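This document opens with one chain alone, in structure tokens, the form predicted on its own.
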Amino acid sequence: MGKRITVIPGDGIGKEVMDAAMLVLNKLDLPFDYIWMEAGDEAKEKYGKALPDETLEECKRSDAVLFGAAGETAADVIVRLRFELETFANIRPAKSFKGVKALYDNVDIVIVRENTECLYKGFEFNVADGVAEGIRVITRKASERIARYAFELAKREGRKKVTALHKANVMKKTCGLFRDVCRSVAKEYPEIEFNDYYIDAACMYLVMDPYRFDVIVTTNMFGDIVSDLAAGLVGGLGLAPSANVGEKHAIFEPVHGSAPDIAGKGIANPSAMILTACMMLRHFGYVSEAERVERALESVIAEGKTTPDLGGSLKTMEMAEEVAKRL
């Protein structure tokens, strides 16, 4: 059965990335119907919306979205769309490649975010001349929601570990309410071994130890540090994929951002990118394929063949290429 898949390149980079991708995933036989759309600083210009109306309504009706980057509104964007289309969990892999200088070898570690709630929800306001609060929200619906999550996933790789990051020593109530669901929900997977850390004692065993991590659930907020820090112990954010996942709707995503610093130069890395859009194809059940891509740059990035960030001379779109040629 096709899918429809809503295509947003967004700003910056994104373009580039995008186009990378597109080129890659061009190359398999796949029953996909892309939808290019518009969303980010260049729409809200043009439209008076970061993510115009139609856009929203065509995500809405598609199977997923593969999504470039987004500058300045990034909030407005990714963020509203991933509360809009329910998106829970959000999948962040940090894995080693063969070629790229990276901190420590053999690294493989996946993190299960919180999507829906926590400080995220944007509940701030300015209660005095000088004084604003947020308010954080945990429930224990979606604290067990992510958390059944992380261990099915774990399951379902064949990943033996689960490891919950919180403050519970501090956040008695939020952080308190999420490990013990996390705790609690560890008990039917005993198959699978389970532990929790606190967030800060977790960030510094992630650089001195990171073998000791296999699946991490943590909650909105700290989900997003800890992924960035776990992408930089395996060569930064140009390699780092993510996947945004619902009941009904998906929305993939690389980590990185518009990078505005070298948009336009065609120097931008599509690794991130391609990885991602190997997620979308895991997600539709199109493995085979995904483990095409995979491997294939892999060997682009051990062979070199790369853009400049990773020590290589290649433009984005001539990586992408090599990538191609594999296929």
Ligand code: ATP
Given for the second form:
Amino acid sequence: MGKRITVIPGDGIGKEVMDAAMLVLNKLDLPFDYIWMEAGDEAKEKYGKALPDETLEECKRSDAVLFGAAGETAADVIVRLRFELETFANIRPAKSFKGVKALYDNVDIVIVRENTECLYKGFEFNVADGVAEGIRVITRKASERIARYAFELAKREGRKKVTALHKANVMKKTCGLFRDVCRSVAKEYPEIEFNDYYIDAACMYLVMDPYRFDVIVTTNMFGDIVSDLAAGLVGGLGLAPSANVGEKHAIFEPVHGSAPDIAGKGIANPSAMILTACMMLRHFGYVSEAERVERALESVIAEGKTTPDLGGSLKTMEMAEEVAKRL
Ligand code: ATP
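Next up, the form predicted together with the ligand in place of the form predicted on its own?
Time for the whole complex; same chain goes first.
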């Protein structure tokens, strides 16, 4: 069945990596209608709104959103989109690639981050001169939903273990609730090993022994931080894709932002965006197409035909052309 996909390149390298991913997607014969829309810093300058109403409406109408990056307005665009489309699960795989210099080989971790609550709800207030407060919201409903999603993902992908990350010794109420819910959902999945760590200890374990992790489930802000850490373990943000999935909608976006330091130079690594597109293909059941693209990308990287962040000398579009050529 045909799919309607909203494509939002956004700002900075978002545009560059989106062109690269579309070059690859267009090599596949897929029944996709791509609707290009605007959002981000440039949209704000042009229309006075970082997420124009027409863009939001189109996202709501579509089967999926393919998103590049937003700069300063990221909170108004991507964080808002995640809330508006109720994509409660943010899936961020961190997987090693042959030929990429990284701290470890053969890392294969999936981070399942709760996407709708925690401190990122944006409940922040200036309560007095020089005093600001933020409210952390954790609910049983959202915690249960994300814990179950993590176990179902583990089951679906043949993974063996789920680890919950929290700080329940300090944030006794909010993290305590999250931890307890994860522990009770774990009982429904006796075939999958479960454990939980404090977030600080988990960061150390991730750096010293990433092999003890398989699927990680955690709250919104910890998930944000830990997924960049995990991306760093396997070669950096240039290789880190992500999916935001809800009951009705899905948004696919690389973990990286608009990278103003390299924007406009044509040297952004398109791999994260290409892998993000693969997550979308899998979401729609185009598994063999996703595997073809992933294999092509793996061979391009293994041969060193990469952008400078991975040690190569190719431009963004040249690397994408190398991938497209092998499909
Ligand atoms: P934003 O505010 O939009 O999140 P940022 O610069 O704070 O932008 P990122 O865009 O995630 O955060 O970039 C962090 C660092 O990683 C930058 O030095 C950037 O150049 C680098 N980086 C991010 N994405 C890529 C990529 N696709 N290819 C190469 N380098 C990248």
